[in-house]
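Taking the form predicted alone, here's one chain by itself in structure tokens.
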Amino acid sequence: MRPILLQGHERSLTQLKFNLEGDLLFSCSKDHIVNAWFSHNGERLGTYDGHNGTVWTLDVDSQSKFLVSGSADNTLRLWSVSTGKCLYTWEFPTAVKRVSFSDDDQQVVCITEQRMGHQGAVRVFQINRDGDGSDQPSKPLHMFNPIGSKATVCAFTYTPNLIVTGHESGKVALFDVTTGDEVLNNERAHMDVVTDMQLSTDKTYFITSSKDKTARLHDTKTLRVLKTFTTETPLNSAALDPFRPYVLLGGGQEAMQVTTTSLRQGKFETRFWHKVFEEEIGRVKGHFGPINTIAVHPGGSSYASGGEDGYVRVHHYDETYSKAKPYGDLVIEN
């Protein structure tokens, strides 16, 4: 698997995202820039320039029309994917740490940080898709402050107005955004901060990664932990392969401790685990620092990882990958 190395960022990566078709890959980083790439050959399509701080998070809608990004400059921005133009900017008292589109592309949920006397907040904005997109409501449709541990990641579930969140204490919870009520929680989902959350294609289950060195599969409806993948390194990201029973995990020691360890000890590898049997089945090396984010192609043909080293690596799977028999001789019909 020869990776395509994408060199478009000067600082560490924070999040990667494929669009629905998988032909575009979006990356954001601490260098204030969002990039768009062609995923098949790694050619850069363009940049989204305008943030004045670390861009922590991004998401693209299902039609690849709008892109949203959240940054440490306390803004949430809406961009036109095709032109790179910033269409609208929402301003907040603190940094935006996570954004996510709803299934129907009509809403965006964002988490702002708890800092300087401001409580952490979850806001849901209605997105006006008419015209060029520059006419957006400035006020959130819903807003609430989660009580207790602050939220770090969030996403819409398959139930309207219900979002799932991951928290600093390690809990995962379901919130009704219309009332701000916590519908359900699992306080012991993780022992440390939840660093990433990605939902399955049908949103019936999701995977979380944590600094407690584990990644876990959860049932979206009950928040029950279905599977646990235990590693020996803090995890920053976890992704699900849409067609094969694999999960991809990435992490590594904190950047400040890296100088004292060799590459091998730093564990800067993408790990492949079997989703059902909870066994590690392979590793892919390459990064010179912790892996901060992993995204899997929606068609299951490749994956991308972004590291502390500022590089994005796109790996297209070899033919042998599709011929492997993850369940032995049992054939699963899609």
Second form
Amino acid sequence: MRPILLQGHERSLTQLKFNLEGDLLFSCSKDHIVNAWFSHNGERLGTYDGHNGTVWTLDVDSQSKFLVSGSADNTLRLWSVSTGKCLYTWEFPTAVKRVSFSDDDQQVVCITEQRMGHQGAVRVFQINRDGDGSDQPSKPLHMFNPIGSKATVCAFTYTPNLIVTGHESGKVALFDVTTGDEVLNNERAHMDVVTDMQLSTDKTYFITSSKDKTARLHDTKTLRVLKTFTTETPLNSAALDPFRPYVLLGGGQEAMQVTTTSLRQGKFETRFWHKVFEEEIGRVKGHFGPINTIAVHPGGSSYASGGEDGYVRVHHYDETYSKAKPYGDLVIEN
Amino acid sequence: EDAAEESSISAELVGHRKRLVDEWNTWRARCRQEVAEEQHSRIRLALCREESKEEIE
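What does the same protein look like in the form predicted in complex with the partner chain, given that the last one was the form predicted alone?
Now the full complex is given, and it begins with the chain already shown.
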């Protein structure tokens, strides 16, 4: 498995996303820019230039037509994927930490940060897909301030108007976006900040990673913890393989603490765990700093990791990997 | 003796894994059914709305 190194960012990566076909990979970074790459060879398709601060988050719709990005410059931006043009900018009092499209591409949910004098907020915007996309409603369709611990990650579930959130306290919750009510929560899903959340293809379960050094699988409907993957390092990202029963975890100690510990501790490896057996099955080295974000190709043929070191590494699996049956003939439903 | 012990451990592990997989697959089947039911009821609801709209017209 020879990785392709994508060089185009000058600072830490914050989030990676494949489009639905998997031919494109999108990356955002602390260097203020968003990039699009051809996933098979790592060539850069283009750059989405306009943010004036760290771009914390991005998502792309299922048609690869629109891209949304959220930044520390307090804006949420809508881009044309193919032209690189910024179509619309929404401004807020604080930074945008997480964005996510709904399955039908009609809505975007975003989290803005809690800062002095401003509560953390969740907003849902209706996306006008007519015309060139530059005519968007300036006001959100729904907005609310989640009570208690601030939200760090969010996504739509398979139930309309129901979103799932991860929080600073380690809580995981379901919110009705029309009323702002917390419908259900698991206060003890994690013991520390929830850093990433990725849903299964049918959205019936999801994985979270946390600074508490664990990643967990949760039942979307009940928020029951199904599986726990315990590592020895704070985790920044967790991803699900869409076809194989594996989860991919990435993290590593903060730069400040790294100097005080031995480098050779495998802190910056992508860890592969069996999602049903809760056993670690392998690690992939490469990054020179913590792994901040991991995305798996929707066809399961590769995965990408983005690091604090400013690099994106795309790993295409060997054929032997796809054919291997390390656990015999057990059939595991996805 | 060692070999016998090893094979009993591995038999135990295989059994354990099989149980985990069965439990997982049962849960997945239930999820799939629940999602399908929810989608059906949503479609029914939408159709009902359409019908009542037509009646009003």
